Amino acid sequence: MRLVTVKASGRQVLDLLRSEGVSLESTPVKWFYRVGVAGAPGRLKAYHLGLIYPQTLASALPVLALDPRPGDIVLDLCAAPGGKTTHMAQLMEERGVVVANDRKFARITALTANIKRLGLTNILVTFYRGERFPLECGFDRILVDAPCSGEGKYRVGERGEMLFSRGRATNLPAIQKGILKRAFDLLRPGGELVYSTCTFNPEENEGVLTYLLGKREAQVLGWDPPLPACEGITEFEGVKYDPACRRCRRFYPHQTDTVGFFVARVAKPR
């Protein structure tokens, strides 16, 4: 759970949560707590007052890697339902602009509802396919938290049953490549983007990044995350990926006790 410090201080939010019987455990990530709640977080006063946002600890990682700062012009290309969008706006202290884009109208509804609930004022919502976002704009930082197969969320129950899985009805790597290439083209010279997924599949991670490196003059940057991580891989089942993929970071549930993630930082030369 993330504390939202727009309407109240972190201490005030913590006091309100504790008054409702919520147990809280600190994490290495600012504003993020592991919580013990009897029932859904949506029943809490803090939720309805826009003082908390329920989300996994791992979902903070792409935003921390991007490091948006006050005054930046930022694009979240696949924004709904808004966890990472609103986290960026909070880090930016509502100075600068976050353009929150999504391609599905139903998800836009959830996105705008969360922005309004939290009371954030520096977010502009747009409705485009990510790979067709208008090139007339230029951004300092871009987040591509791409649609993916979600393998990092898979869980197995006590009886060995699969508690979560997602079918693959579409060619996800093709979609991801189109979105990432457009994101790079939208960066201003000297700008940075983060490409992230919640899957382990190299075709959707290192494979997509290798595609970008073959099409554009992009630079993969290193990153020192606050949670245990492994390097990106450079070969899987006979398929080789660009050596720069080692600078990416893979997060595994058995090491972090949260959802699995892949995070890559990419810079556009000046």
Given for the second form:
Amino acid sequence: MRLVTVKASGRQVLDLLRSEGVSLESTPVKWFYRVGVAGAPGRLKAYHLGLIYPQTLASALPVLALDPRPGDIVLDLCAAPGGKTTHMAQLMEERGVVVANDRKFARITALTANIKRLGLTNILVTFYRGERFPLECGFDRILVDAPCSGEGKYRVGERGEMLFSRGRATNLPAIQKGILKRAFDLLRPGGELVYSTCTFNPEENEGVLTYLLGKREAQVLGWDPPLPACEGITEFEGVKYDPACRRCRRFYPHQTDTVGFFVARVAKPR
Amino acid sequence: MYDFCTTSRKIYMVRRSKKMPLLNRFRIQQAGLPFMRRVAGYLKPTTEAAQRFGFAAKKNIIELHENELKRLCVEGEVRGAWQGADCGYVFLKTASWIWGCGLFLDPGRVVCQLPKSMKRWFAGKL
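Okay, that was the form predicted on its own. Show me the form predicted in complex with the partner chain next.
So here's everything in the complex, that chain up top.
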């Protein structure tokens, strides 16, 4: 879980959690702890006081790659339920603006509930389709945590139960390409975006990035993450991807003991 | 520094930013934190605002033992001899944490104004 230091100091939150019998193990990521707790985190006082956000460690990685700074104007194009959005607002010390967008109204409800629970004041919530987000202003940084097949979550729970469901009819790479292209167009010159998914499927990762590199003058940037990672791949089952995809990072559950993730940093030239 | 935005029923509190005018053209669903709500002609602080900024209050705070707060959530109101609160909305505090608002009526009577989710959670703890 992530400690939210908006209403209280990290020390106060840790003391409260320990007083409720929660065992905490620190991680390489600031404010993130692996926790041992009987039952759901929602039964804790700290949850109802808006002092914690239950979240996997890997979901911090796209935010750390984006590195939002105080004063930035940031867009989270697929924001709900708000874990990464609120993490960005916390890193920005609530200075600057985070625009949190999602296309599904039911998910917007979860997003606004989480923003309210954590007491954050610098987030604006919008309700647009990601690929049609209005081109009204240039953002400093944009997070595209795209809808994906979620293969990285297959190893969830102590028994590693599979969440795989067959028969998906949605063309996810087409949706992801549309969203990523629009995100790139929404960046100001010199701005940066992060494209992330929680899947291993190269079609949804390097394939989408290669599409963007073919359509726009984008630059893939390297990144030194706080968890063990592998390079992006440049070929899979006979399909070749842009060599710049090597600079992306793949996070595998057996190496990180968390959800699998793909993270790519992309810059728009000045 | 903060700015306030209003709708017919709610007042939202938004962290001031020089870049905010750039975002005026978007259709905004929610801006910042719901801060106050108009209830029967009075302004009531939201639970979120109470939790976030209640620490700065100098008066109209009612300190309860955790068991009293649970009872307030379950029964809807509690009575006691609290000092230093005027009639109207008050902050409910246990130990060093502000949980939200109560409505302080005749001397010694507090009506629960906490959200349903919190009431259910407290009821489950009894």
